[in-house]
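A lone chain, given as structure tokens: the form predicted on its own.
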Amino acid sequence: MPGLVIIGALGRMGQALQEAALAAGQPVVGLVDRPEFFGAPSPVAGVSVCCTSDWREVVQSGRVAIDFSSPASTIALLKGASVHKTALVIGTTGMGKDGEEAVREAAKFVPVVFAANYSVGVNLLLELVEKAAAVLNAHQFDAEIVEAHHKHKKDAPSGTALMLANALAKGREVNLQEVACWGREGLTGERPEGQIGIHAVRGGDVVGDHTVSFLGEGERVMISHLATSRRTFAEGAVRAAIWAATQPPGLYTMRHVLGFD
């Protein structure tokens, strides 16, 4: 594998995709994050590439690029999708329905694998979420979401936390859009039966917490994810950056990279 090149390199999420890329015997040899950072060398140790602000700069030197940086920047890099030609590993979240077109397009080009979250941990509890949701709706449990995450965190609710509804959904055999609460506030009345609620919370150095709740009566069913480092995220995305550049191009999941589906 020639190496890796990393978008939004210098953040913390960046930096822990260097040092996982690293540990996994790598190279990193590309790095792309804002103007300001033009020429910025790396703070891990080990990576002797400088940082620019132009990915077309470096893409087409590394067979795979992870990008976890923003909606605009990651929308442009799919939309070059054609023209470079590099398999690409997408974490961003928040790009709304423009970003999930512009997945589409570019996999049709490359090969693209897309998640909110990429830790071993969350893909398996979307497996168990869904098991439960479709035994447990039977037995007229309610659901309810609840994600916490850094007070830094820009979008609401989390990536994760929309595929654990979704993942509810489909267990339930129902549209997500149509029995989705978004939050609750003032006389909100009965809880409608079916409704999957979903709450955020912000603040601190949380790094991601998720739980979802079955609510029946006398008894309540909870799975839980937590977790306490960037670590196991960029672990995940180096590990589906390798799987990723020798499939054909197509758009992915990390349920494909762990043999889930």
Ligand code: NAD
Given for the second form:
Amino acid sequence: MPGLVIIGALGRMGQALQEAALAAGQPVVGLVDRPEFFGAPSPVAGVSVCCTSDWREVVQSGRVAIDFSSPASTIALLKGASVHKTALVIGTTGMGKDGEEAVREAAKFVPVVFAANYSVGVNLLLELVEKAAAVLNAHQFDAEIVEAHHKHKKDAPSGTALMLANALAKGREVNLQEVACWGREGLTGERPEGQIGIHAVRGGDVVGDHTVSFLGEGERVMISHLATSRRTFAEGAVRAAIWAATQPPGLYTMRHVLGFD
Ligand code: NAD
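So the form predicted on its own is up there; where is the form predicted in complex with the named molecule?
The complete assembly is shown below, putting the previous chain first.
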């Protein structure tokens, strides 16, 4: 049974992760968050370890560290993998190219599960979208992605929308960067065939909605996933941590954890 270290432990996801670990009977051996937040929500009932401000102090006490914090903090944790040698489950989004490079490098030393969305439903959605994109071809169907998240979310579009866009591009066998349209404004002209539109809505307490629409002449196919609780991401991440604890070093996604590959 892996002891878990949770980084970003007092945030929205961090608290859901503590609850999910407890529910799954997984011991939490370390909590990490920023000192200025220590006056805010405390560890959830039932988790008895203290929260520390530096992951370096506790990461090696866990078999797996789950990190849903901020890009700078997560990239530092990934860069330390050759030293701490603790398996990693990374949920932080918006890390950009530096983050992707750090993930690849860390995976040489430890198992790293990296997913912009840990819900089982979204990972099934990715499979469905790739298949639908291959059948509903670009000559007959225009593809658009719309995502909505709560007003505190810091990055846009969401990491999940990016994964969906990549699944669409893969299904259509095109390069996403050549066909992507990141929002629209002004005199945009007619929609080019094959374009993939990606749009972000922000507001309220929306946990995470994603809809992929295939818009044809006379019919529309729309595939949606609506997350109503962070618990779904947290449970998926804890499931990934239990799985990662027994894997050799390497880069893994939820496809591996769920056995899709
Ligand atoms: P949040 O702001 O509520 O929580 C983030 C926490 O990380 C905060 O408590 C903050 O103090 C802490 N933190 C930031 N920098 C830190 C550092 N240097 N050291 C220690 N702690 C630090 O945000 P959230 O809604 O919980 O989301 C966190 C991240 O997880 C975001 O990147 C979000 O996009 C991502 N997310 C991923 C998934 C997924 O399934 N992969 C799901 C939801 C959210």
